[in-house]
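The chain below stands alone and is given in structure tokens; this is the form predicted alone.
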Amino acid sequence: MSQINRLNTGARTDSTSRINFTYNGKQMQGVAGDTLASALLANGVNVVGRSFKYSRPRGIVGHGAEEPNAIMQIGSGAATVPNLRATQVELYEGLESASVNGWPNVNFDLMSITGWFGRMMPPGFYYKTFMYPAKLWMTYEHFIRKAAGLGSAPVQDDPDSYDKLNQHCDVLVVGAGPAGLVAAREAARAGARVIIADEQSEFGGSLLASINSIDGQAATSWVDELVAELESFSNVQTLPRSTAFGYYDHNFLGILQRRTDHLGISADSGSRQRLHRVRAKRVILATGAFERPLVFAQNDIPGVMQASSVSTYINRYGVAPGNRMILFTTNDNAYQTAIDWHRAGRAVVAVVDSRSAPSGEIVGSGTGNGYSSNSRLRSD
């Protein structure tokens, strides 16, 4: 499958470095810097999963930890890993990926016929229906769990190694977006021992997908300079690909660092993951914010995405997930997505704003870029 949605415009990916991977047994290509999600969108993959119970088709919605649909089985054999988000899996040569539900395949799922009988299956019906006879519960459970769309855990011994590290610091910064980077830099300049951790492969957070400028330079260049300064300090430890999963008493935090996951399953490069057990004098939480999806009929079908995610795929990964867009928004920020979409050479059919009289600099800039802005009053 060709990368029909790959853009020729600048992004943080390397379009000259092609990476081969498989999805549901099909050979595909991405580029260096892709996530599995961005590579799938580049190849025009719209359906990545199925909903529980009714098996409705699901597409990619977000671009990070907020992604609810693109749940994948990665690898095979003893090293397989179930239930990873495609948005958090970095693409590497030979990556094997598969949807965790859908039979005989995710695009044509026979389980979807249950939707025809939706009125007969209210929420919780299975708890009462399958209680009797009790001796058949194990049989019922097998099919119910299969319908839930969970991945398969490996049955062989894990071939990888893992380690742990106990650490102390003066300041622990969780999140390496603009706020976290500046906080870490100021603490480091003051002579504090600093650890800064972020779950993404690169520091920068939302700025990695920004086309704006900071202090007269491109936002991504500003990030690169600040990260280089942090790495020059002997009193700073940077932890990319690291998720802070627990904040306990007396500023004790658990951080999981994925050291070689991006190199491939069972990469022969030391421990695959490391558990950092950190005791900090001060903790700064700079984890940013997630976009909240709007609620409307059929908002769960493939092709409905969060506005910030569309901009991220365009500006960071060089992927436009489609050709024509209708933008539905309640605020000014989403107008940037329409501008990004238009700059990528795609058609913005309309911008639907729930406010009666949207105004502002970015709104005016957007409507001057060749697409219509249709405002409508919210119905109470």
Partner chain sequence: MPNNITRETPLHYFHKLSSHASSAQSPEIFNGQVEFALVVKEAPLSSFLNLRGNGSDKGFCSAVAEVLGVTVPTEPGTYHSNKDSSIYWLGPDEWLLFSCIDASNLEAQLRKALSGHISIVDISGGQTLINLRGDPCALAILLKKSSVYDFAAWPDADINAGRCAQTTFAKATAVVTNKADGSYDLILRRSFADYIAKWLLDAGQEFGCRIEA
Contents of the next structure:
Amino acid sequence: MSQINRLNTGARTDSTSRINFTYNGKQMQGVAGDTLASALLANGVNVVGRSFKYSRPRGIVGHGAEEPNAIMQIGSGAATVPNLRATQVELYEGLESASVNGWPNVNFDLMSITGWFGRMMPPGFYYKTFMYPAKLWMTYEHFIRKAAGLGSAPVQDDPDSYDKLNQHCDVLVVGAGPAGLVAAREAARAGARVIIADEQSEFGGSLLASINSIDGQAATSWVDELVAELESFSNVQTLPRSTAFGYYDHNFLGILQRRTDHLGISADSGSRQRLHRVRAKRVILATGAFERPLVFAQNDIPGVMQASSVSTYINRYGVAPGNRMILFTTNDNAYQTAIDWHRAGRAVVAVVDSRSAPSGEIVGSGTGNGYSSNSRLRSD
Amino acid sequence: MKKYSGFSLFKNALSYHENWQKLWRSPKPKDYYDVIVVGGGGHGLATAYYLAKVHGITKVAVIEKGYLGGGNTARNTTIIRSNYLWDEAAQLYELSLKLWEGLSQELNYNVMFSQRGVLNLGHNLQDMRDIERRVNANRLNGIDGEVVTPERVKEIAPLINISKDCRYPILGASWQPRGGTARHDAVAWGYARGADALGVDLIQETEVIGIRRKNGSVVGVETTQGFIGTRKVACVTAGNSGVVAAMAGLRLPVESRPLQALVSEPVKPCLDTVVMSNAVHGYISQSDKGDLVIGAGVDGYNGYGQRGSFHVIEHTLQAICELFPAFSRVRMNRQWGGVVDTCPDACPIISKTSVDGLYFNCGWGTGGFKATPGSGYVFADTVANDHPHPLAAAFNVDRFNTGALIDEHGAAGVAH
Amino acid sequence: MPNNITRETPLHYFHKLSSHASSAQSPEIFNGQVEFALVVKEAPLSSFLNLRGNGSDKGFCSAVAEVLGVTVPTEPGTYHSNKDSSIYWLGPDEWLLFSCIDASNLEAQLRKALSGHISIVDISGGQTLINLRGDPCALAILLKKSSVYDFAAWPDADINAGRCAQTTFAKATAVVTNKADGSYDLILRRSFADYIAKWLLDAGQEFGCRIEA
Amino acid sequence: MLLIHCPHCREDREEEEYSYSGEAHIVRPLEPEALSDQEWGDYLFFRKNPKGIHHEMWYHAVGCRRYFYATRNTLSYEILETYKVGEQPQVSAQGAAQ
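Rather than the form predicted alone that you just supplied, could I have the structure of the form predicted in complex with the partner chain?
To see the whole picture, the full complex is given below, headed by that same chain.
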């Protein structure tokens, strides 16, 4: 399979540097800077999983921690990891990935026959049945258990080692998007001991997928400059690939840093992951926002994606996940996606706006690109 | 109450599940009840259910400040077993286990009681001596149990590490095959539905803020919905027992502590039993949804925060990885705490008090869930007759003045 | 005391391994190929006395100062030292004396000089002191791995005064102090020394760590 | 994870350095043998266990190895003060800073 959806324009990917990986046993190629999700989309993969109860097919809808569907088993043997989101897995040479549900495979799943009985299985149906005869419950349970779970836990001892650091700082900044970066810079310039952590592989947050400019400078180069300044301070610790996972009493936070996962190797010296137990005097949460999915019938089928994710795949990774697009929105932001999609040389069929008269600056800027800003779809 | 069955599921599917009977009513509080149960968790709801079912006392209200089963019932690791050391405790928990065995059918509500067995590991010679003593005591009480070898442990839980070359090598275990887990929410909901059907008023989002007394006897409770009269108040407010006791001018020998638990992301079945270890301070099972459900010891100090300290779960996960080295790559999904009230002897209080008509069922520490049916059964009996049920007599609060403590620290699973 | 008894320090075993390490006979413990960013060195067979008394009693302080030539630190978390001896603050009425003067000799001198409600206990047999030195970044990370205490917040030590703290170290405890040369001294229980040495080798592995005889 | 100020070390130290020793200011009976079973049991086992302001005893186990008192809110876990044995709290449930 070739990278049919690959563009030549990804700001943070290098299309000349090819990376081989496998998905459900199939050989595929991505490029340096890809996540597993962007590489799968580049290869035209639509179905990445099956839903838990009815085995409905599921596609990628997000581009980060919010992704609900693209849950993968990564690696094999003792070093396998269950339940990683493809949107958060950095691609490396030889990466092995597999969908966690679907039998015999994710595209044709026999379990989906449970969908036919869906009406018999409302939420909590198991409380109302499987009670008689009493002695059969353990048998029922055996089959219920088999149907549950996502990926598989490893069965061999973990080959890697882990460590932890007890950290102390004046200011902890969680999130290295524009807000977090500037906050960290100001604190650092004032002489404070600063730690700035971000779950992604590189700092910049939303700016990594932005084609806008800041202070007359491309957003991504503004980020590069700011990160370089932060790294020049001896009183600043920068922690990429580091997820803050808990905020405990008296400003104690846990941060997990993934040190070698993106290399796809077991660390022969040092640790695979490091726990930072941070005691901060002040904490700045600059974690940004997730786009909220719109609610409509069938919004879970493959091909439905968040507008911000579409833009991110185009601008950051150089992947246009499809050919023809309909945008459904309640605000101005999606119009940027329409412009991005159009720039990628793909067709925007319509923008469906729930507002009667959208009028923002960006709304008008898309006209002339072959779609009207308030197309109505026929409900039949 | 309309019965649940495969047929009722089918019938309701035809009407798109829009005609199911509500599990329980949401009544306005009456002016007077024969008994008011304070606290709508598993124990409180079970108490109300057995008051109505066994003793015919149906003019009962359960008053809950939050929602039914929203406290420790929904926050525990759902382990059920009865292998306690002392006769008094073992018999109480065994009554409970027997009730568990028929509970889904009794309540016509599947509480998913799964008798997958419970292992209590021993890591040194003293542990093994304690295990042998406890198993022998259990068998004298007619409770199933056996001492098993590390090899047998490995058969029951294949991913466990029985190598001698680790900090806490497994030397053996006690094994109670009838133990297991249940679905915690279902227990509360099943009892609530059963009690409601018998006429009990379940009053949610109503907090008891005072206990009115006259001449040393209870005459009613003050609530956020006003005064409600009664001659009997049965307090089942785990975690907050000290606070409720203070409303009646009483002190209890309990201290409230956070107890934490956490679950992993769901994985395919890999652990079909419950594994507990006192020495390394952790216990683990896998839910029917696939989550690894892991519990810790109580936090080291009094607290009413439903969260707890990070280093406690850190310590517990070290223990779990020590027992199951393969699990170190499985990621944890959620972490939470519940507030338990702990007694100095790690046994509960099921008791009348010095205030006439005021009863307490508290102090279950880390092990209340498993006792839910038995606790409700004997407490209902104690309240109905104003006299301790034979199995509850030893758990009178007087024991802290007479000295007749029942020291279950060894069998209680984790330190409290 | 029979004079054919050999006194061994708690880490003598590691010293022996360390000397073997250069010929790469035990590569599983010592990575002989790397440059060592961290070095652990034991101060062998020193004297340790636990001293208790009233720090606001001028007579007590001057008597101790006279014997050791070091003033008693009364500020929490500090130590004073000279070429031969150090006094570490342990608590409001408790100090740890470290010295290369023979312990029984030192104890006798102190008992002679001090009077009143005091306590002197010779704990030499139960302690050892090790020095951690090396690349400042590696050293800082090693300490962050090992202890919940914020050593980086300490001001630099002078040649004869600095900071000290009793705190957690790995799963044991230690008195940790900073030195004027940027290194750190660790005072450990003898029974934990073997464990802590192994911990340090493991925690320092990513930088290259060795134990020096 | 609490950060507790030790009044002896005069530093904020991590919870892991301390151990908790229960309710503070419990007066040990001068003549235990003169107590009734009721009084002795009350002294040994019965506690205030408040939800809110609590005076409690802590031990700086791996630090200076001294006991001290803390006034802590058992719901928010805020530590309002720490003070030495022999001193009285400045903050109480009845009112702050008397």
